[in-house]
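For reference, the chain that follows is the form predicted on its own, supplied as structure tokens.
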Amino acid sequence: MLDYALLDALAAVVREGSFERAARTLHVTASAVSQRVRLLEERLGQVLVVRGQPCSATTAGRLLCRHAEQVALLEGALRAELPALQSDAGWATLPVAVNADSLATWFVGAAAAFAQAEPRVLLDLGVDDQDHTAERLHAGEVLAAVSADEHAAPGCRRVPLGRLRYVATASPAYVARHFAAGVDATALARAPALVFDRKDRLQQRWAQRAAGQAVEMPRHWLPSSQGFVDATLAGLGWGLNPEPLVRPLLAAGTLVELVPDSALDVPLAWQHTRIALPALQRLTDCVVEAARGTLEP
């Protein structure tokens, strides 16, 4: 049988990133947290935490943390049915992976609605590229994810959400400077593009479709959705911005499309573990409702 005091210590270290911060959340000393984690590792005969800045879980550690999170969520549901347990109510944490552009356009509304419905459940939102969030679900790092993956991760349910529309935008001055003769492979190879991070392939996909061939472009790296918009306005480069974020800027003429009617749609889905967790189902309902108001059908 698992000792849940030890398991809670492990989950707190991984969640908080250090033994000291875990100790503060558990209201014990850092030495006590360290002893609990070490005892759990000795009982299981393997390392569960990679000590560092921040601390991280090993594969076995992630599996145990996921189990601890699921147990906490199930206990929260039980407290809702048994009022006598309310005096012992603690916080449960639900880890979720979401892409930055969804977080900047529609996901916060889903999170807020969920928080009102589940006041004792905290969301741990991890940001990653939509093409890679499902990997975190598969690895056991999260219980749910907004993903562009066409297939459900093993042991998970996939719920289509809609399409997030992206438009290739730049400032009028940038277009005049770099694309006065039109958008083609030669111009794209000379005009710096904005790219979110090393996983971001959107600009490359759009450029290949617009030019009819693969294009190697100079890049500015800028890992911020709002920063992307601001940098486009400032003329730092051109980039694919979520249409809901730049709609008023396009209407005002402060940004323009590089090629009219060349939007790139990215289908998104909500994937979550199939384990029956009432809080997770409630979050799913909130996510579907919020996505319906922003994403293209």
The other form holds:
Protein chains: 2
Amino acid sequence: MLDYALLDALAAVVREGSFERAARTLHVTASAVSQRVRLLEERLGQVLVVRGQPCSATTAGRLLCRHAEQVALLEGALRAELPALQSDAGWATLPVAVNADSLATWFVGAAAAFAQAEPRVLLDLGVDDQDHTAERLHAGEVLAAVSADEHAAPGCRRVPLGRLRYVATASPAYVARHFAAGVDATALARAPALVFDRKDRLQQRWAQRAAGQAVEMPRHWLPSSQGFVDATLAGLGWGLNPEPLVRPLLAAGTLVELVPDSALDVPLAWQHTRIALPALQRLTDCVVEAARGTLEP
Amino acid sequence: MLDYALLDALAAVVREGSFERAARTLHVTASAVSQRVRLLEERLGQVLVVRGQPCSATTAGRLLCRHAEQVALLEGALRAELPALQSDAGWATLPVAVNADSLATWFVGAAAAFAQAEPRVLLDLGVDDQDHTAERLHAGEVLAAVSADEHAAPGCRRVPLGRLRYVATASPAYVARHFAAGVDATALARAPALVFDRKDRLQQRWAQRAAGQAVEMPRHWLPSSQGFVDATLAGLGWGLNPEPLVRPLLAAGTLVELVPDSALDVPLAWQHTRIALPALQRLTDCVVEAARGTLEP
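Switch over from the form predicted on its own to the form predicted together with another copy of the chain, please.
Every component of the complex follows; first up is the chain already shown.
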């Protein structure tokens, strides 16, 4: 068996981001934590933690952390069945990657339902683009992910969730200023678009379809789902907003759709490791249920 | 003078995240872009771009990109004064680091006012913790930042903006379940807290003050300002929410303050490079004005 005291120390450093904070959660000294991690590194002959602010795991370190988390989740399930173990029950943490727009629309509902059903399991939600969350799963950083990837990651199960509908929106004043003569390649090349981050290709895809050609657009970068809606309302630019977030604003006329019936649907799926973890199965049930209420079938 | 065609290619690769997309914005082939970046790297004798998905700048590459952005902003100001240059006017991009809660509360208003005043300048907003945005300024990734740092970064001017007020909140049902006997160290050690990410120390600071001692709390990690509010409402955990975001929810009683009058104020400042860029001065004016409307004096 692996030495789980050493693994625990490694997982705490990566979770907390520093040796000092890891020491506090483990109720030992920072030098004890440092010694344990170094011992593990010597045994494996490779660096497991990048010492920085915050500390982070190397590829090998991530794989060990994922293993430690899986063991903790299995222990949690065992404790539920063996009440004698219950007295020193700890907390297990389930790392999950979610795209920002799912987190802003339907995922919190799934998380809350899960927390109610599994009160001893904590969620560690990391945010990434829906086209990149599966990479985190593949890299061993998370045990499950909301992803737009059409293929299951290696060793993973893929459960389709439905499609998140995006509507190209702007404020009425913005449309009057930039798109009075219609939405074509010329207008799109002059009207600033909102783009979430470097990984976000949605505006580009929509513009190419609307203009019938690739368009180079001026772009404001704004990595926040609610900020994106606020900036569209304030007239900073046009952008693709999740339909569930802007539905009331479209109905009230404070935002308008740039081109009628030009929504772009992004199919999302839940991908999770095939390792049989009862908590993960429970989270899967909550995710499927919450997605059903918001996503298009 | 530096070879600006080469610098342009470098800046485009870093901005777009790939050589192919940089080539499209520059209207040249990807191999031309690659050749230019390689040439610049050979001249400087160091790697400037980490080839990845997406591509990113090395430390030296970032310094060059910042310089290219500054030159583009100065060109923009020149073009405004020399209408003869105006015909081929391009877009300049101003990179700024903002903390997530400012972006979720008052910063979008500043950005919209700025875009109205400077319609040829785009904003590239990056999100980081208020205790870490100044590092991005220092690293040359951005020209300005909303920061909680009490000291001006080297070569920067610091303008105090006011204090963002945080309130420790939970749903009434959550309070009844976890804090029926009051908010003390024992209760806090058992009640899951919401924490934004590894850099977020707010909950820890508040709990230490409330309990009169350091407390190790179980934590859900949730890196989204609006998601934080939604998760508090849904009863996933307790957490420190920006007062401007939760004011209506507290008034309606759907959220309650854990301990009356225990708000924690985070003083924020605007820090920007001292290089005289008219667009940056304009953004500073808009930021100070928008902050005044939301932050505590």
